[in-house]
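Shown here is one chain on its own, the form predicted alone, set out as structure tokens.
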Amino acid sequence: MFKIESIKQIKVTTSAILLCILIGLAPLSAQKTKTSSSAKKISPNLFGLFFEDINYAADGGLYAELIQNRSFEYTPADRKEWHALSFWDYLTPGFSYGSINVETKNPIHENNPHYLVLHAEHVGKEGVGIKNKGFGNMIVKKGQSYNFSMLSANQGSDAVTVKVMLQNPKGHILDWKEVTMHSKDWKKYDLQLRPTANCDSTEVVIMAVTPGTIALDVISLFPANTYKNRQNGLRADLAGLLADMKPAFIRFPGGCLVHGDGIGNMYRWKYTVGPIEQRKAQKNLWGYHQTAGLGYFEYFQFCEDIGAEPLPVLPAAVSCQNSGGTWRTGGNGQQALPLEEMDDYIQEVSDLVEWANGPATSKWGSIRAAAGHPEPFNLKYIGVGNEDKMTPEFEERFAMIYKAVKTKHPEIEIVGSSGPFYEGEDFEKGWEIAKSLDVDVIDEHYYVNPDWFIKNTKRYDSYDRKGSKVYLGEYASWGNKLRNAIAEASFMTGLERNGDIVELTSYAPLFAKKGNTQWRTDMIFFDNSTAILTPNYHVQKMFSANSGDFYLSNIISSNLKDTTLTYSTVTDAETGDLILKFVNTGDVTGNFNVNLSTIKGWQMEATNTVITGDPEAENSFEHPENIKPTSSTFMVKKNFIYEAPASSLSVIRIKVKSKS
């Protein structure tokens, strides 16, 4: 923290000059003119999003794809009950008859090496053919446009008609569209269904309606209204709620899911980019299925939407510890890349740069334009392993990449890996490395109780300011309730308070799908029409949306001995607004003393946005409003008491007007 002495002491920026105005000091003059007022700068980017795909939060969750096993690609890898034909049906009505295969001698790519052979050999009235239910329950509604596409190769003498249709469960056709295939190459076809009626239990059906064979690959059907319109895009429902919440950048695409169970497993950024029929979709680590198609363009482009930084994390060429189920038997797992491999690797890691910031006329960066982005995406920031073992091969292996990378690309800030806990041997030995390799920022992680978070509020006070930041990539206490969300609020409090050396934040993880949850502590849980918000969706998002760029520390004040009181201010650059967070983690009404009188110009009506109630007290699809934040006009003085209900958060944003 620094004290404003003179206004020699502040740089001639927009945040300075705007928080000179605030504190009432005349920006380009009186030079002599002093304050009592304390403030210091801190990250604009504290507050963001962490996306792992867990819980079924990418496919059959924020992609939009609505057809299950698409490409024919799962396999007993993904789940042992799982096959090539799984969400599939065999469809002969009537007298029809023929057969069906999955093969692999002429792939569309050899990343996407299976597809569906139809053979109609009889087609009856109705035809031969296979239909998709999706994933759970595929729900479509009238009226609204829906986007078919497959790809297709005639293997036969004849052209073959095909019947598109979507019905519901006792076969009514909600709509249906014909295509006839005469390509003896691959070929993408393109059609558009309009339901006449609502269904939430849809099937898609394709039906061979003349004799012959085809092979089928990438059958898909995404609604028309994804977010912003994207094709191959997101969720609009689910992808609104995250823009909503103003967040300064979203960390992707995981977690463990990064570095992979066994390295052949690790997800690689390569395999996830171009056209989606030659994407590499691999097994996931939480035990399912990733085809790949929200892979890093989708995930660039949507942090784009939403005026995010982007934050990919790739793995530090070793595997999770936990592979093979080592951390039933709290063993280590960890598996290596083999040293000979890591120049290849190392410039995987460097062509991501290339393929993120580099020209449209650049290897990489053309792959980028040709997907319909020839700007770059103007990366910033590459996390490097997440919560990994600090092995001597780790350690041997991250400093590879950092080194190379820092020394190609200066400009890109990496983030390293401090293990998977607060504290204990791999969070001292990651700092350790952090400290060795002047690491730019460090990631930690951990899960705990509400009372820690608590009784932690001053984490990060004593953190050395010459050191490497800190991203808090992983936090939550363990639940939903209210009582989890307040407590996480306390604590944040904290994070703006040392908003100089915290670099950046993120609750995790973010979604969790009903029925198909590996992790219960999430932030949204949805299904197919359905999103439900927690108090901690809530709280991190009064957060988000209310940020700043300068913490003040001397306008509230507390009884310094009640614990359960913690508070902090900031104010926006960007707006000029004054922010004040009050939390009370106690059960009774806690006072705040507010003193305005440093700072000059504020507006008297001011906006009151508090989250209270029975602290057990939790969201669910049943009740999805037990508890949410209500907003007020709030009259503000020179000089205030705050009364913060039990069990609360409250955010005060105050207008200030801007001097002339």
Contents of the next structure:
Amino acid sequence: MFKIESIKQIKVTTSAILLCILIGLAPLSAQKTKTSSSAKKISPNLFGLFFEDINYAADGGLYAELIQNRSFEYTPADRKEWHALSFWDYLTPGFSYGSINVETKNPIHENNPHYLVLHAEHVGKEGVGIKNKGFGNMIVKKGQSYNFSMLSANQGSDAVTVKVMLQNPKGHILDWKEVTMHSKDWKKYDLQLRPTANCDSTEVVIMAVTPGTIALDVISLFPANTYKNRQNGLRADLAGLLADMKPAFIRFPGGCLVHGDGIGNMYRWKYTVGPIEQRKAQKNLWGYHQTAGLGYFEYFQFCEDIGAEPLPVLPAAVSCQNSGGTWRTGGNGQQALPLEEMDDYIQEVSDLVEWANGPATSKWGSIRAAAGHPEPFNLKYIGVGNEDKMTPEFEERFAMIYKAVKTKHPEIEIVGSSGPFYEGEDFEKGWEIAKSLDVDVIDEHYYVNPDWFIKNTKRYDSYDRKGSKVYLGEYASWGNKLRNAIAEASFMTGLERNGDIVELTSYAPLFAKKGNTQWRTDMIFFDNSTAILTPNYHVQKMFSANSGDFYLSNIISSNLKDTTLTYSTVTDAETGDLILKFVNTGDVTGNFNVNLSTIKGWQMEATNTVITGDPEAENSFEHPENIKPTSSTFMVKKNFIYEAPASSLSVIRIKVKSKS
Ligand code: AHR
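Provide the structure of the form predicted in complex with alpha-L-arabinofuranose (AHR), given the form predicted alone shown above.
Let's see the whole complex now, leading with the same chain.
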């Protein structure tokens, strides 16, 4: 239970004083006695997001690039039928002719080795060129601006004029511009296009209309209106849905993607910052290609844009235990970085801190500054490892990284790992390692049936308060029906109650693209134009947008024997609001008693947001709003009974006025 002395650390801000008043305590500066209270300080970062490039969440998803295989880096290693010219068509209309070749002799950067050489021999009326249809159907909107860019080097003696067009499948041109290329060295060309009509199957066509030979690379098309109009930015609609959730943090870039399919496929952050033409694309272990266009800079910038803490996760110098398809045989395909490479690897982890937080004059800070962000990003957390198999190789490398980074950067909270399940050998070993090293936070993962969540709402009640804190980094019940979301809601009341030991939580996975899904339970389904919000999304949002700083145990009560009824109460220091959450996983109305007598200054008129319905219902592209929350005004009294509908989560937000 919370003791007054433990909140003496808190800054005495106006809101903290207000909070003390509302929970019936004297302001901190006036505290003298050691009194017990029902208010418990909880993590302000409890509800965040987990982003992994799974299910086409990044390229073809949140990352707003419209051209697929823009750098000619697709290979059969990504997917056996893919190659450097996948998703590109060669065009020689009428009597025109020439050639295209993929070359590697003189690349723009060693990390981006392939480029296209277009030779236009006889250009006829329309030219010689290439076209790209993007990730499925490319959508453009009438009158909106699209930023086209490409890198080119002229390999011949004549300047080459290129016509860049957006057209529909019938060849009707929606907009076009011409550019003449003289430069023998690689040079970037930028154009803005504004289609004259909507089109949901756009083709980007690039035609050399004068003879000659040009090398082309990083051919890119972005809508100008990305989220916050960022260059190399994010799809505004999808990013907006995440911002609406008001997440306290975002974990990226995964998931299994972090430790990769074999040691050579680990996600290395250094190759994902700097100009996009210098980044290193690689196979995505979920069976496609990652350009790294959405890289560490973009993740950090998005976190900053929406006020979330960045939580980057780096490999613990071992690969995924399912590397090489060994998940079929139960693992262990884990590979470990040779010990002689560990010094460099540890340096790479430390360099991330310098890149994020160092001055613009430092080696890595200057790379951040050159990307347009001279101010530090204020990184506070780093994850090391993702649900790894707890082998001696893992243990040794994790300890090396943990000790070195913690010594150099004691200000950074390091998140360790505890395997892929809520119990078992890896789980036990992960916690044992955490104890022996005194790791700040440990990442737990579990995907289970909804009943497990309902039965385990008290999981963290008995966790050791003196040990490492918990990051519940990946969890979901198997399914996207209302029943699943309400089971998760019930469990989340337990997370709030235990917000003193559970520091961070995130549902997983976040995104799934229609027709490109590798994981069946996800939070947001989308295609190239729309997004479907699952009941699970709504529940997550109802918690994260209504999170608090203190947990109060004496406001709500219910029949203790009724395990279908769970609840939590928090106060939000910023607004002073009192937030009540009621979950009913049962199939009849459930009654909760609410007693506001210990709260001073509560206002009668509150807002009640409720999600309820048929527990078997879910949302789909055909019926996107089958299940969604509704909000209404709710009049509260000092003592009242709240009747929660069957299968529901209700969030009542009460304004509290300062009496001072
Ligand atoms: O969230 C999907 C996958 O589940 C993650 O990549 C992995 O960490 C977990 O097994």
